[in-house]
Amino acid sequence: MKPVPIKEQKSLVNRLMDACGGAYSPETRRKYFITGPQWAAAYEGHALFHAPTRKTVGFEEVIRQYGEIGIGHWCTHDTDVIPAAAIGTAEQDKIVTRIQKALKKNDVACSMVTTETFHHAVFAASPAAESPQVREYAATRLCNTVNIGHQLGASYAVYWPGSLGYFVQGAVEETQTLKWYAEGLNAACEEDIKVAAAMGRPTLKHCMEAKPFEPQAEILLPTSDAMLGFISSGLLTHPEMVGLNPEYLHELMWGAAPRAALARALLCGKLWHFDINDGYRLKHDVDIAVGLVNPLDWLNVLVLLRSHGYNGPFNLDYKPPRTTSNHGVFKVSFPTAVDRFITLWEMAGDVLSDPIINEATDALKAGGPRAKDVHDVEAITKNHAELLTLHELIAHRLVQILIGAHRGRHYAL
């Protein structure tokens, strides 16, 4: 085999990724509320054991790329496309505007912001950290990010409160630290109240968003059903005002059933956002692309999402592979992961209208002849018995979907 040129390499990469197939149009793609962040697109490689791989990459180039690619959603932290020290100052403004103007020119359309209180050195101790100063400072930066959500249109505010935690136990009187984090929520909601007002818009939907491991050894806040219990817990002087933001591999890194999570979430009418990728159990936060490791677990999620009437958006949390090139984020990792969720998505639509599947719930939901004897143990057991058989059969229609057996295919040995 002779080596590939570097001149010759993009074009190789290209021409297989038009082979692959399967591909759908801009246009198609913007019909779903697929939404792309900043910090996806613009990571570069880096990790704690990993040097960076990518050149960077500015918010106009990403929003750019977005447009082409036919995602019409961006989203950010706010650290993201302004430097910590600009931070409510008038180059802010200046970087504001210079997003606006990337937004509209690329029909594109900001969804979300979101803070970042985990990565600069002030909030080693969280944004719930003892000092006041800190925790002023943490709803100062809380605050401001909720008038550039106005500001930029979006209808989504999310936290992740990664650093809401500690390494040893006793550094932190947990009970507190939750009260001082719900402060700095309060203040987020009562300036959302006050800048909808003055503009004429909606309050955004404030979104929790939870993680059982990293950066702190104990989370405070390490799952959703954590979250759910934190929003009904008194804290929040607006808890209407907030919901969930589940991550699936969040959820996942636990040993949860991401589906059942949701579930749950849906009942509490707090699923408002969901951020989508995909990674493994029991380990760390890998962040692959949605469909890439668990594709089936995917399309009974999806399954669920699509009965329930989720609307809410789709957001494209995960980390392009460090041994992607900036060229291939755009050419094959993005454009590939919201393939892969728009096949998924279609998919589940198949599940939901199957004869096959529809016959055998109704069939479990109606359940055999009913027993004479209420107490007849033995009777119930064996007037269903042959019907329980269906969860094998309905989990088999899954597979042949998700392999398009459903439609026919099959291997001649």
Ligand code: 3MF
The other form holds:
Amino acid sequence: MKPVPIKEQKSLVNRLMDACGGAYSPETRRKYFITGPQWAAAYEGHALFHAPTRKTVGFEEVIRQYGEIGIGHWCTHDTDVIPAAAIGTAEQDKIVTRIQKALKKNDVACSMVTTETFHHAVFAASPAAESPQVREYAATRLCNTVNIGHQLGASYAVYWPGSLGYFVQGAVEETQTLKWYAEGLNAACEEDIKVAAAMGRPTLKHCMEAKPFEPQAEILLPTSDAMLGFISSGLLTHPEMVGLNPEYLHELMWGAAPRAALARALLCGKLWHFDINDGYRLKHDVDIAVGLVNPLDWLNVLVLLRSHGYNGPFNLDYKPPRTTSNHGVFKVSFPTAVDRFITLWEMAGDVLSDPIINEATDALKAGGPRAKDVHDVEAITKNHAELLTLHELIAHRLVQILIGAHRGRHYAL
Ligand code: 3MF
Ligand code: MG
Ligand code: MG
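Just the form predicted alone so far, so send over the form predicted in complex with 3-O-methylfructose in linear form.
Everything in the complex follows now, all chains and molecules, and the chain you saw is the first one.
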């Protein structure tokens, strides 16, 4: 094989990408509530054991690229775009004005803002640290983000308490820390009520995002279920303003069935925002793009969300691999992630209207003939004996839909 000269590598990637076909137009992509995080596109490939591999990309370029691809919404951490030292200063106002301009120019809307409470050293003991001043600072940052959100026209604020936990046991008192954490959220909701009223806007939807491990060894709110308990614990002054932003991989990481975790959030009326990506059980947060690892599970997740009328954002919270160049991030990584999502979403529509799945599901719900005596376990079992085969038939049908076999695609020797 001949080495590929450096100057031909981009065109090779472009040619193969075009040869893949099946891409949706930017206009079609914009019809879905897909949101692109500043931090995902700007990720430079660094990690604890990894040096950066890509060049810095600012928000003007990210927003421009999102607009071109057809990702109609953008979201950001406060410090993705405003250096920590400039938070709350005139410099912040200048940056916010620049963001407003970039959004307008590229016809991209800001969907969500979030406060970074995990990267800066001030949060080494979490935003709910023992020190009152650290907590006051954290609350100030949350309130500031609420303000930025309203200035940018956002509808959602997300909270990932990634540093709310510990490495060594016994020094942190969990109940007290959770009470302090609630105070921060309460301050953000109070601020929101004030600012929203002053600006004549609806309040934001405040969404908590769980991750079971990383960066702390032990996390105090490790799962979406733990957060549902926290929201209804009585610690929040405005529990009706607080919901969830589950992340697909974060639930998979602890061994959950993500679809079941989402179902529990739906039942509580708290599934408001959704971080979409992929990865593996019981590994670290690999943040692979949606559908590259578990496409069948993803199809099933989207069937659940479609059938429940979920209409919140699908947030592309993944990391383009560090083997990908800046060119590859925008030419391959984002468009293919968006297009897989759209394909799986439309396929979920096929599942919902599939006559075979519908007939099988209806039959399961109808059940077999009633036994005369409700205590007659043998008769009840016998009367349903053939029906349960349909579970496996449905699973088979879902795979057929995933690979296109339901439309006559088949392999033969
Ligand atoms: C970490 C995450 C975060 C959150 C973000 C939103 C950096 O695993 O998923 O992304 O999504 O902080 O608040
Ligand atoms: Mg993640
Ligand atoms: Mg996330």
